[in-house]
There are 2 protein chains.
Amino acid sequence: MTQTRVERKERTRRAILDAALELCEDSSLVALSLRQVAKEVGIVPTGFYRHFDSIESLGLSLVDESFASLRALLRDVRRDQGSTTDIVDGSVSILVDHVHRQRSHFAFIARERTAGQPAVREAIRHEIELCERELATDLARLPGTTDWSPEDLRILSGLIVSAMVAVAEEILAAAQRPEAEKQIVEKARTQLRMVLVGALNWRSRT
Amino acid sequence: MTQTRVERKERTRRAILDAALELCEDSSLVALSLRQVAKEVGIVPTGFYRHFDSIESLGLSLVDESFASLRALLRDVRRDQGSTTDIVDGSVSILVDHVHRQRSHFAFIARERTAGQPAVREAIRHEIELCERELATDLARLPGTTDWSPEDLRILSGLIVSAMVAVAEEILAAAQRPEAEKQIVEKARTQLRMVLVGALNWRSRT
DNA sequence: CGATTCAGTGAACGCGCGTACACCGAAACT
DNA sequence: AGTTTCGGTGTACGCGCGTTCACTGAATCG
């Protein structure tokens, strides 16, 4: 026996999303067709149903995957902090390198952020402000905030997750052309070092 | 004699306009069929042809029509310059005032951005981009700026133009809540002020 | 006023869609 | 060894889709 039922199982699941991930990149989710996914698959149709009750469900587990990876991408930018390199240059480096290996999970939830069903986008908008909140206890430990007031620390946090996502969202658009991403890269860096030296020169209303 | 030819024509064809916008709303331009639209409109499916090759030459004419709204939004915010009232108040005010009025047509940019067909995403990508090179000009004659570079100032207008765009789909997130919109116009003011503070103590490398 | 233009009509087509259902055969269970 | 489970198959259905084509009738033109 080479192989078990659930493995081979699980093989095919894995399959199904793989092939939606890729399918659905050049539209959304909703524009997306079970029998594309099943012929992608190499399955028939009606095997779809072995896995997903639809095409909604399948869209939840990729919402779910797809958070795993952004949190891995935080997890590594918070572990780099204590490092000896610059932190603006060691989180855009960070955040490049797993855009570039997660490249369909950060495509999904930049799509399906805001075409995306109803529920999905909460889903999303509500994970991205728990970003936001983790980012700003990581910012209350940096120097110079010290006698800064939690809003400002949240609207700070807010400021800097807007404007990496805008970098992520042009990463992905610029695929295959090294010499358009080496350029939003240095672009990301000098923005980051904008926002920082108005942080460091901000005061907070008493 | 009540109406001429060519007014009937666009009046249909404004509709078939507004009826996109409206039906796409929910998800996005390429889940929508010729059919759903000419429905809507009262028309017979075939008649659209009259007026569009396909649903993604509509589309295109939405990425005109809502830039055309986006420009109107720039403009307003450069003639407040001159005014007494504060930069950062004003200009927010502005915002929220123009996506509160063209509603659609800033829903449809925020979405088709990431989520249209190729052609559309890369025409709202282009136009984004002549965007910030106008505010990068506004901002060249802002004072403190006349020794910046260029390039810093073009990465200065992407790093607002970022966080404008995010405080528009907040704000369109946020329809029929003012509580939760008081705070995202808060929000916004704090940060543009952060990033005119880092602004003004920066210096561009030589 | 007769000829022409053209926005909108309506029937017909082939296709891909989601889904129902009966079925198969090998792995898993007892 | 006999039975059950279940991932995957194949057929068939009705539906909505984009697109074709020949048409109508009122506004426009010469």
Second form
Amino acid sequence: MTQTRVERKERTRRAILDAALELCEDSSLVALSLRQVAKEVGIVPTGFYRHFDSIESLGLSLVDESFASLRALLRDVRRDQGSTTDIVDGSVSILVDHVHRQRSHFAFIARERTAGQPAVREAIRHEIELCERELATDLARLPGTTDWSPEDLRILSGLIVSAMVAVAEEILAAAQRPEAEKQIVEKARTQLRMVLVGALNWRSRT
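Any chance you could show the form predicted on its own after that form predicted in complex with the DNA?
FYI, this one's just the chain on its own, none of its partners or other molecules.
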């Protein structure tokens, strides 16, 4: 079946993104060159510019696709589940599954969050902040938080998101060690339940 020009372009773009993820496995995006990526994909260096303006813009696209589906899935589980326990368990399960299915993306985020180019680090920080804002909005619907101030909701959402980022990084470090991962997941569920149980007894100074 003959591919259209748009399909060929999209396939090449996907190949560039995948090549960048693979080449960054042992280093940072900062050390990656346009020529390396082009060689890995099998295109001339100038062909790269038909898809991305620079290595930095390639990194920004990787950040965007790393977070977009995860944020959507987490929003869904928070809206579909009733109790705080269900929300915690569902969120942790989705995070673990996502780390497994998009391990290269999460490894990329974990590295670039501290060692990446400034624009890429800022994009990651912005995406994490979006996760916190969306979670704060959903937390405001839970029984016991109706009188909370926006600041307190953001503090709680920040604690939860920071914990989940740490969990994702621990799961990456525990690759090929199922028992270690099981312990990480159980600890994460317990920690998040404790945070929510304590938080729901908090009286906000509104």
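Numbering follows the first chain given and starts at 1. In this text, the rigid core denotes the largest set of C-alpha atoms whose superposition between the two forms falls within 1.5 Å. As the structure is a prediction and not an experimental result, all values here were calculated from the model.
S61 shows a C-alpha shift of 2 Å or greater between these two forms [criterion: core-superposed Cα displacement of 2 Å]. R154 shows a C-alpha shift below 2 Å between these two forms [criterion: core-superposed Cα displacement of 2 Å].
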